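Let's start with one chain on its own, the form predicted alone, as structure tokens.
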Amino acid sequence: MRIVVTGGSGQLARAIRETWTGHEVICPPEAELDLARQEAIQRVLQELKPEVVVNAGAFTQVDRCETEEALATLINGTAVSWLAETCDGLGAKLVQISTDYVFDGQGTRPYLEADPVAPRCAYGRTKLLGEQAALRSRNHLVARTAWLYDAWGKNFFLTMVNAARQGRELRVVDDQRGTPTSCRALARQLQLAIEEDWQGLVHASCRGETTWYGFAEEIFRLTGINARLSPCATADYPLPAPRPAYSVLDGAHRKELGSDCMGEWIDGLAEVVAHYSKLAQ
């Protein structure tokens, strides 16, 4: 299949390039496939004529979204409607990457796809608009994920490792629960989902759960870094956008759709640490 991936410089796009086999994967530069411009979306996709478009591009700076919600709405919401319209015209499948932030984060058990959405911040509201636009397209898959990271890009894993190597004291929140999900784990699941022609809405994060502090502890245990790490509460680290207190996603629906290859989060972390160690040599 010919597959176009938006957000070509992002960490998920890189994981797709590195893990997908048997397909022609095209990641146009973001200056060319500019999600802020309808004309650019239409021109690039009509030229490339993909069978599948994976929208991995987004305005993901959660706190900036609070003050730049109009721009976030354009990139995370309106652009998806343009992608959907163009995909419909080409007969292509649209795969939209969404987020745990569409929920209010006040739950006490893993969220199901059918649970009510109630985003509490601009990022969540704008990503929900993108979900809704994608779900209106004729051939679509919306994959919600959470806590993405890998051995490249900008993410919690690299922030922790780099800060600890600089000898900085790290205080990490221990009252927000979720599931760390490596980009390569998500990429492998998306490849299977496309090959098996999954339709609709699915949760695609790794299995298990922890806190950000627990995640950091495992990062340092597996890397062998002696970090100055201590837990704190969300209230001790105020940010412009509220973070979900609980954002574990239930993955049972994946087995109903087809092949579920999302493993335990700690196994995914071990794979990323091994890759990071090779890069650091």
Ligand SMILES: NC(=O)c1ccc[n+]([C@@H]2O[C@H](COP(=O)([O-])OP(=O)(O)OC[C@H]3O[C@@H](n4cnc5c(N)ncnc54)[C@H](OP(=O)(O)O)[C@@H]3O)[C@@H](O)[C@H]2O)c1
The other form holds:
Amino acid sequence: MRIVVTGGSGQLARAIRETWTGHEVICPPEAELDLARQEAIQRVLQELKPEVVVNAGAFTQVDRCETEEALATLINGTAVSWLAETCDGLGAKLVQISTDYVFDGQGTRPYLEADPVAPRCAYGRTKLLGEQAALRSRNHLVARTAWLYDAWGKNFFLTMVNAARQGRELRVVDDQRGTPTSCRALARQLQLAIEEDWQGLVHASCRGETTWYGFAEEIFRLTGINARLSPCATADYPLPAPRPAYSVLDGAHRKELGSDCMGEWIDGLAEVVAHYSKLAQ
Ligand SMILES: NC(=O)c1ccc[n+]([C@@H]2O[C@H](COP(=O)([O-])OP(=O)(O)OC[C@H]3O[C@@H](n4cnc5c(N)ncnc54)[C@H](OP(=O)(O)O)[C@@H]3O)[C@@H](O)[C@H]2O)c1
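Could you please show the structure of the form predicted together with this ligand, as a counterpart to the form predicted alone just displayed?
Below, the chain from earlier opens the complete complex, with every other chain and molecule after it.
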């Protein structure tokens, strides 16, 4: 299949490029496919004529979204309606990547796809608009994921490793629960979902759960970095955007759609650490 992946410089797009086999995968960066411009979306997709578009591009700076909600709405919401219209015109499938931040985080058991959404921050509100736009397209899959990281890009894993190497003391929140998900684990699941033509809304994060502090502990255990790490509460570390306290996603629906290959988050981390160590050699 010919597949276009938006946000070509992002960490998920890179994982897709590195893991997918057997397809023609084109990942235009923002300079070539700017989601903020309807004309660019239409022109590039009409030229490339993909069978599938994976929308991995987004305004992902959660705190900046609080003060730049109009721009975030354009990129995370309005652009998805333009992608949907263009995909419908081309007969292409739209795969929209969404987030656990559409939930308010007051839950006490993993969230199902059908659970009510109530985003607490601007990023979550704008990503919800994107979901709604994608769900209106004729052939779509909306995949909600969470806590993405890999051995490249801007993410918690690299932030922790780099800060610890600089000898910084690290205080990490221990009262937000979710599931770290490596981009490569998600990329492999997305390839299967596309090949098996999954439709609708699906949760696609790794299995298991932890806190950001638990994630950091495991990062340092597996990398062997001796870090000065201690837990703190969300209240001790105020940020502009409120985060959900609990955002574990239930993945049982994947099995109803086809081949579920999401593994335990801890195994995903071990794979990323092995790759990171190889890159560092
Ligand atoms: N990261 C997470 O923890 C997380 C969790 C749940 C869901 N998601 C979703 O997963 C998807 C992939 O995220 P990611 O982690 O790969 O984020 P990422 O590394 O920030 O990648 C997003 C890419 O989109 C690009 N972009 C921004 N504005 C654009 C525009 N106007 N036109 C085209 N591209 C634009 C960004 O470019 P710049 O870098 O130049 O801004 C970046 O390269 C996104 O939909 C995100 O909302 C992410």
